[in-house]
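Here's a solo chain for you in structure tokens, the form predicted on its own.
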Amino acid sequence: MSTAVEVEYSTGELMAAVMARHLRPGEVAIMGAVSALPQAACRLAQLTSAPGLWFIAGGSGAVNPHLDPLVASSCDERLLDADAVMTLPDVILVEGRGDLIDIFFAGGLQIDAHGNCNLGPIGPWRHPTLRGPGGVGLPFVSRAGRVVIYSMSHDRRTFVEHVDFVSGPGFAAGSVALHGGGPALIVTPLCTMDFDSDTHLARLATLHPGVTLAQVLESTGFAPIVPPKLETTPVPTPDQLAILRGLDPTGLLRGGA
């Protein structure tokens, strides 16, 4: 008889664990406004697989915030309980230099097959059907060592063939090469994707437990590359879940942060 105990986890906790595994010791990461997932991923990585990781919680300027508790937005003043706090102009200078940020966590109202992100207008420029909050620091993603894109929605409105407006540049076909490494990973509630090195098109990497290929394809507005064999996304370990729940006593990740 097996003695393994299956531990229940939320989609948010699974995604945070996936993102944490992508981080490496000593790297510097930065994120935008709606940042509970990358905050949790960075702190989890610091405490497990990536000691010495540094992260900046967006426009707050908080460097290695202590996350007591995890908060939903980088605008939350509780993030200022941190190792250090930078001014907003300094945050922007760091983002734009191109030699300091290893990981840029990005998202968008639209994300396309080449990893471009849109936080601006949806629909025609002059008469959009929806106007987003704007890119703020997102244009600097092209200067980061690599970009991790995340979204708590996986549907055809979010994942589109081409974004209506480029707030954060990915691999635009025929364009000048990016200063940085470009998009490296997409993490969604259904799957993870990486990018083909030749075509720079999104490629399915893993399916989350219980998710089918048909479900992902039906929910995606572009045709990702499908490899001959798809792995299942590793679930969070009991130790990872214990750390995440210690950081997140109010359950932001369990409620779909």
Given for the second form:
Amino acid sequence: MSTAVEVEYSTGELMAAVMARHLRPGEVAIMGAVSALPQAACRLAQLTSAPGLWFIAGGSGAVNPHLDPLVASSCDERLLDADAVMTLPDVILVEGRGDLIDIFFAGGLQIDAHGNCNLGPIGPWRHPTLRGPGGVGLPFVSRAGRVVIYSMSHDRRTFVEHVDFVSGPGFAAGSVALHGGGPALIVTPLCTMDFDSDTHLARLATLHPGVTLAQVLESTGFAPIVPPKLETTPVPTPDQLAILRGLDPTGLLRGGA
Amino acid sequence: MFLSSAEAIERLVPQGTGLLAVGGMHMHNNPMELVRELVRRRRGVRRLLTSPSASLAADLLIGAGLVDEVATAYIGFEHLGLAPAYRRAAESAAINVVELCEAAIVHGLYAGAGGLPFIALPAGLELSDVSSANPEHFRTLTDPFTGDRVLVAAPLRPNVSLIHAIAADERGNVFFAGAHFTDRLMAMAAKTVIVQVERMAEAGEIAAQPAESVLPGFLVTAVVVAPRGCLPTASHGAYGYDEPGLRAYLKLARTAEGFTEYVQVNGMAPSEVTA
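Return the structure block for the form predicted in complex with its partner chain; the form predicted on its own was the one displayed.
Time for the whole complex; same chain goes first.
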């Protein structure tokens, strides 16, 4: 269908475009540490398919930062060039309301088939083999409208059958216990997944261009549901790439960020 | 009110302080001059409380062996990598980790500041393993209004809080630039508060921007003027973080020997103590 000239894009840019398409006008999104990617996705969505989207850039408290330019740290002072700035305690307070945050961007050193995320200890809690940094606000995903999980690693260490520690709760306790909608989308360098509404298990949704089903299954430590027909993830359009590159002159999304 | 970092730490942070809170967020506004003085003087703390996301300040204190127990929701360096000294200490079980979440820290500090006996947390937070990992910090009660089960957490009352701001006046009124993260809460909840600032406030400066003067002097025990004292972390309103400097730390601190070298090269050996 597309008549556009094929344009080179990075994995980060593809992932930003995928995440942007998931967002709807007027929604409120929030993200935490190491969040240049979802921030870029939100700004892209504001400028294309989701006008009026709001997003709170992590610990900075910045609301709709202008990303002029996109920065690597979630508490960078340049994020305060924004439509509004909340104090960090106020952000953490209203995360608890449960009716304000539509989209919570989450991630983990481990992510499992139920959408649980672990940023804490890997291995025994008191004597971990790898001490992760900690989950910051991830327990609040249980109260958000939808959870979008993103990871720059897609391998069997990251995508596991069961996380060793639940920082951000997914569906494992049953959807009844969650006070929000739970995990809705996983975006990785290889594919996207959503969640089956009956079993609450991760289901492959799209494969990125050039990625095979075998490659995803080989790289995933659980067996995702494989639908009869797998689409290819749409590539970013030249317009989307132009917006992303305008935000990101230093290439945070092009260096594997 | 105005002390050198050496005087402030020597007089106000006793050896074996029960709960020491250190402010800033990620690699921003870490009161590094005060932290370096703790390392120089080998001031150990029983429990370190971090902001919801800590970085160099916490990693340095842990690496120096000055922390028995750390209460935190994140210690790392965002896009630059994991926290090497924290990893080494936790993975060898050399420190006890009291795993908290940002709500337990922020609401816990509100409780400390407001004299609340404990805090009740929103439903859903009990689904993470944070509370089950730390039964001494969390309890489950019956909500007296609804009869539902409710997760509650302990208040946080630091003996000492160390925070950073851009400037202070002669009465210790503190003036912020950029974000102040959880620093005001840490000050309001603590018995002793040491504020590291870039400079003295200029005459009339606070009066010109009263909305930024959000920590009054009666909550401040001492002010330490330390120009560029947050480096290699950022100081909002003054300078960004020194990424090569942080990367140099991360590279050296990968090993215990490298960590010791970093401490010595950066003026934190005990021999650097001044009166």
